[in-house]
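The form predicted on its own is given below as one chain in structure tokens.
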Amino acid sequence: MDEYDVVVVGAGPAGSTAARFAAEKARVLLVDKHREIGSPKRCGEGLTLDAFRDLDIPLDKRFINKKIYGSVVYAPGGGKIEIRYDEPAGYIIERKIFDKFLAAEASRKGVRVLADAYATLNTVNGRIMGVRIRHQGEEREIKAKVVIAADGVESQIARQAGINTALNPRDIDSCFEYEMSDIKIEDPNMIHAYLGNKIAPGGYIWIFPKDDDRANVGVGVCGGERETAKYYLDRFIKSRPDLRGGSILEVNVGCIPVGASLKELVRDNLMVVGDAARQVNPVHAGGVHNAMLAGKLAGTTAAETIDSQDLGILKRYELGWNSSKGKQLERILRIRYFMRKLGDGDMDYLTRVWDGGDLIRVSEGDWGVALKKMAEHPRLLKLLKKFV
């Protein structure tokens, strides 16, 4: 039997940061079921500048595709709103490249990796003893004090453990995305985002450029659509001619959660982040950034309850993550319903009398100058006085 102090199930970046910062004062396992660290991606690849600052990262080339100095949101009817910086904002990054970086940052902190490993939650009278492994035909067992649950959306760690991380259909966006070559970018300095109820329903259309002429192009639909994710993408470039001669390098297929944070991180000895936790915005279904701080907030409480060998200080993770991004989460989470009553002609009108700084703090949760805005709207006023 192999023992650790931390056990940290999935390396993506919630799992590989939180890691990399339990390993300060703790001996880590991270471990991936995937045989290559960062594959299949399932994500636009959109990184604010923000959170390399937030955690440290290095701007790398070997990652970093493209400067992004803001995006365009395209309301059904024409109009637009534009936000856009004189520096880049952000980046379009190589999802693939990336996770397996801060994987190997992990190693180089004293983190042991595996990829190909499968775990599953090692209990005996209901407590927690930390994880069995099936690492390439091997059957392992792990024996540690405290278990991190990274294991993304389908999260079988945290359900083992008894966290209820039932979903309501309408609190996860079906998401089908191309990385499409050869083709026509308006801007490629910026995101573009397509709204409407026939276009995407409940989510939007992204055409995040990766060069030039090649771009990663997606859609988000809310659960329990009619029609496939897939059937709305399609449709969408088909009606384009700026994309629809382009030749198709990948094809992504996931699905993302975008409801409130879980309520319960922690329970005994085991601590849930990223994707498994739900720690998305439930406006622009991004999630990295988000994941990344609980990684790191997971991690250091880890690393702490290590050094006192008292684990009552694991609730300090739930604690600080429900009191500060998990009660924004909470507000966003209201935008969203809001957001998805909104008809074709009332996302019109928004964009005519929003201005960028409305939208960017629409999305984090302050509706600010925003809400003015809409005083002679009364369907508008009434209709948010139930989310607001």
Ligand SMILES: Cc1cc2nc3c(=O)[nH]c(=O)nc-3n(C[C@H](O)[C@H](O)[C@H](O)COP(=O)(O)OP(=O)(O)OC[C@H]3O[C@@H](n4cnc5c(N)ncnc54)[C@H](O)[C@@H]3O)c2cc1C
The other form holds:
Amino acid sequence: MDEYDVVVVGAGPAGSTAARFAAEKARVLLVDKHREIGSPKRCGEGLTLDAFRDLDIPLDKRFINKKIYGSVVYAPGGGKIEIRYDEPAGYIIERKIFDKFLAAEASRKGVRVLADAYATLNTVNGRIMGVRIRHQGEEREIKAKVVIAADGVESQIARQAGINTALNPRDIDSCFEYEMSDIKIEDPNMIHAYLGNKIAPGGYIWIFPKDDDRANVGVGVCGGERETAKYYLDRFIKSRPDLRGGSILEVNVGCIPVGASLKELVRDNLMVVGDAARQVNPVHAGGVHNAMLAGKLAGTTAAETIDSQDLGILKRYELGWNSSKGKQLERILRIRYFMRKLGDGDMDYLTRVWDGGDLIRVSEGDWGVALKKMAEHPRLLKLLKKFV
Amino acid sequence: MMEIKDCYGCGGCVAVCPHGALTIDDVVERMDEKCIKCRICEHVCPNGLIKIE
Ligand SMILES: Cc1cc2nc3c(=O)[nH]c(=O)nc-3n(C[C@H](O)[C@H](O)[C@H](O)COP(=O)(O)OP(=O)(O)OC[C@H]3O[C@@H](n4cnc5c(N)ncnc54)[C@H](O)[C@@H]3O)c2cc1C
Ligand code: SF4
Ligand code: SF4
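Cool, the form predicted on its own is there; where's the form predicted together with the named molecule?
All chains and molecules follow, beginning with the one already shown.
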């Protein structure tokens, strides 16, 4: 039997970051069920500059496909909101290389990383003893003082510890995406998002350029729609002469937990981070930045716990997250519910009264001036009052 | 009867199943004894791969 201080399940952005910070004061094992870390990718691969800064990640050419200078959001009636910066505000990365880089960084800090290792929680008389892994057909028991569940949207580790992580289907975005090449992109320095109840009910279609003629073209729709995500994406592509002749380099299928963060992030000696803890922005459904922020907080807390041999310290992760980011995600979730109720005409109206700054602030949970600009639309204000 | 064909392993159905009836490694599997056929999982699959009768 192997013994570690901390075992992290899942080597996505949340797990690799948690492992790296935990390793400052603990012996850490990081396992992932896939044979290759980072693959298959389930992502549009957009990441803001802030994420690199917050986590001290280099702007390494090996995982940066394209600099992005802003975004254009299209309403169904032809209205649009554009926000453009002079400097790159974000990047379309290559997740397969990025995720592997984060895992390699963790290993440089002393973490032992193991791919092709499917984990289940190991409990004895209700006590979490560590995990069991199946590595290349062989079962092994791993003893650990702390277990970190970073096992993504499909998380089973937290459930095995008794935390209820089941999502209401309306709090999940069902996604389908193609990486397409040989397409025409109007402005490949920008990301493009298309809204509309017929185009992508409860979500949006995105074009995230990886090159001047190559992009992730995907859709997220609210779980529970009549048609599938694939249906909406294929229909959109067919309707667009700039896309429909393109080649398909990759097919990505995924679901995003957009119901705001779990409240219970720590139980006994188990911590939950990233998509497993539903720590995604409920409006734009980006989750990589938050996953790494949560990973850092959880990893640091785990290191302190091991260092002081006081399990009580683990709860600091939950308290810290819930009182800051967690609260913000709750606010954003209410905005998601508000947006879900908008008609196509309302979306066009908002593109007329809001500017790019308003849109960005709203998607971060801050109504500020955006609210004042809706003053002449009493019905929308009334609707808003129901949610915010 | 429940059929899941050509699953991509995205895990969406696992995340919404209220009864913990689905497990997933590379592809999803259902534990018959736990499933109550509520059909919630059917509605999130991005490619409509789950069919329950
Ligand atoms: C189509 C799509 C597009 C997206 N676009 C963007 C975007 O542009 N920008 C953005 O910021 N976010 C985006 N997201 C969200 C983003 O991908 C996730 O929020 C992010 O990957 C979460 O990181 P994580 O580490 O929590 O989970 P994951 O990256 O999902 O990692 C979890 C890991 O755990 C492993 N695992 C699971 N169970 C086990 C087990 N039992 N044993 C061992 N290993 C296990 C998995 O193999 C996986 O590697 C998108 C999501 C989808 C589906
Ligand atoms: S039908 Fe209901 S209980 Fe059965 S697997 Fe699907 S969500 Fe779970
Ligand atoms: S939602 Fe569909 S593709 Fe995803 S794991 Fe379930 S059956 Fe497979």
